[in-house]
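So this first bit is one chain, no partners, the form predicted on its own, shown in structure tokens.
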Amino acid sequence: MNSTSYKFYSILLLILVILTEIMMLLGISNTASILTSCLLFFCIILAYRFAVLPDIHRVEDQLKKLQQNANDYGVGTRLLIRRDLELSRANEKLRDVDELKSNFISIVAHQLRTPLSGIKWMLDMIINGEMGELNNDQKTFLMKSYESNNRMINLVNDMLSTDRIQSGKVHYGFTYLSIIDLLDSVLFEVSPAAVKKNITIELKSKFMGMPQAYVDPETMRAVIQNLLENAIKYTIVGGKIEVDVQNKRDHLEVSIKDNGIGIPEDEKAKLFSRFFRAANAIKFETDGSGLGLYITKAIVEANRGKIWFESEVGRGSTFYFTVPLGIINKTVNKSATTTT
């Protein structure tokens, strides 16, 4: 109620009260009764006007607000449903594009691998003298061609492995095996590269009584091979690599430590990304696809393990990964993966 209305109704009520009192004092009962009735009626009107009507208006306002909110909610719900449909269609298109990309990479990579394997076979025959004797210059030239061809094959294999991992078409076959025996086998394979750079590979423990791990042998071999080859590749001539395996109750922790070039601090977060290579790694070793660690991480996680590293520029890196000792209660895929 505003101040003007309040004054007006107050004065009117006061006049009615005074008139009623005067009539009663003069003994004019009929007129006093009429004024009393008017006063009572006026009080009822005032109560309705200033007590009931505001509540009714407030209720009406609240009902209008609720109706507006309901309308807004309905509009918002329709917009959300429309946006959800749009996102679903966009996801379907992205899946179609991704499938086309995967098919293209798969076809191209397979088509490349066949002739590259043929070139490798022919170069191997020529270098071994099966097509006639070669002089030193010819043999050196052909050896460089052989190495370049081999790098191309490794790159194609990495592309195929990455495509299989991304598309979920890989299948992992788990079994119990000795990680120590697997390490010995891979060390035997990579030792010529270490000897060539005069790098010492040392086993920190005797690994006595080490339990068997529950992993996929083929892909776990690829993990160990990739990490050891990287350690050799990025360690300077005459360097040192330490390999260790620790029993952590429900899993084994494998570590491969080198005293190589290390990884810059601002590039560590990107190390397991596809096609990423640190700036100092590119300068030190120009060859590399940047897919090896991406594939390694995917394989370790598919084997229900974890992978991480510690590194300092100029002082080397240590890569750790874990493998479970118990059975994995999950159906996963397996693929033959080759890393560089």
The other form holds:
Amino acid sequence: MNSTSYKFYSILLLILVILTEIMMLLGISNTASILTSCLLFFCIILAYRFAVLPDIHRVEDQLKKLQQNANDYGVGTRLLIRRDLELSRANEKLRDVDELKSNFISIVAHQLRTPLSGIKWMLDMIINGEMGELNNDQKTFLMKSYESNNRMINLVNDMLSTDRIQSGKVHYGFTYLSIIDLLDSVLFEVSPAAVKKNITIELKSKFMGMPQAYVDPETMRAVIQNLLENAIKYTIVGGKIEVDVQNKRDHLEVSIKDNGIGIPEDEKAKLFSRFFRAANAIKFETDGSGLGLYITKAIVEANRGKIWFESEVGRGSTFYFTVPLGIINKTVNKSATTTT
Ligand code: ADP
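Return one more block: the form predicted together with ligand ADP, after the form predicted on its own shown previously.
And the full complex, kicking off with our chain again.
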């Protein structure tokens, strides 16, 4: 209400009051009672105009706002549902494309593996002189072909493993086994490569009473093999590798330490990514897919373990991984062995 209407209503009220008083004094009671009724009526109208009406307007405004909010909310919900549907459809498409890619890799890799294995088998026969005597030059060339072919087989196998891991096709059959026995067996397999570079491999601890681990034997073998092969690959001629297993009560901690080329500080964060190879590794050893550590990490984690490393360029690297002991602790009686 503005100030003019205030003045107007106040003056009107004052006149009515004065008139009523005068009438009362003059004894004109009928007119006074009419004026009193008018005054009362006027007061009711004023009360309605200035007390009730604003409240009604306020409630109406609030109702309008609520309705608007409800409308907005409805539109928002409809938009969210539509967006959700679009995302689900896009997700389905991505899954289909991923499946196609996975099938494609799988078919190509399998198709490549069979002839590559055939070539390996034939080259092996020729190098071993089963098709007649070879001179030294012929042998050297054939050995190079044999190694290249082997690299191709390893690459195809890595691609297949990566694909199987990504698409969740790896089957893990957990069982209790001796990690020490597994280490021994893999060490035996990789020792020719170590001997070739005059690298010493040492099993550090005494393993008496070491509990068995609860892991998938096949994939765990691949983990140990990959870490040992890397240690040999990235260690200089005449280097040293130390393998240790520590019992940490609810898990075992395996470490593979080398005094090789190490990993540059600024590249450490990317080490477990697919196809990643550090710059110094590429210079030192051209052969490598950058898939080994990615596969290794996925397998360790699937076996309910953790993997990490410490490294310094030019001084070497230590890779650690853990394996769970499971519920029952069976123990192994075995003393330390040294492989070269
Ligand atoms: P690849 O050995 O085929 O390149 P990996 O996935 O096994 O692939 O390893 C990825 C990268 O991690 C290597 O290229 C190398 O840069 C680094 N690396 C792994 N192990 C070692 C190691 N023991 N010493 C130094 N660098 C390593």
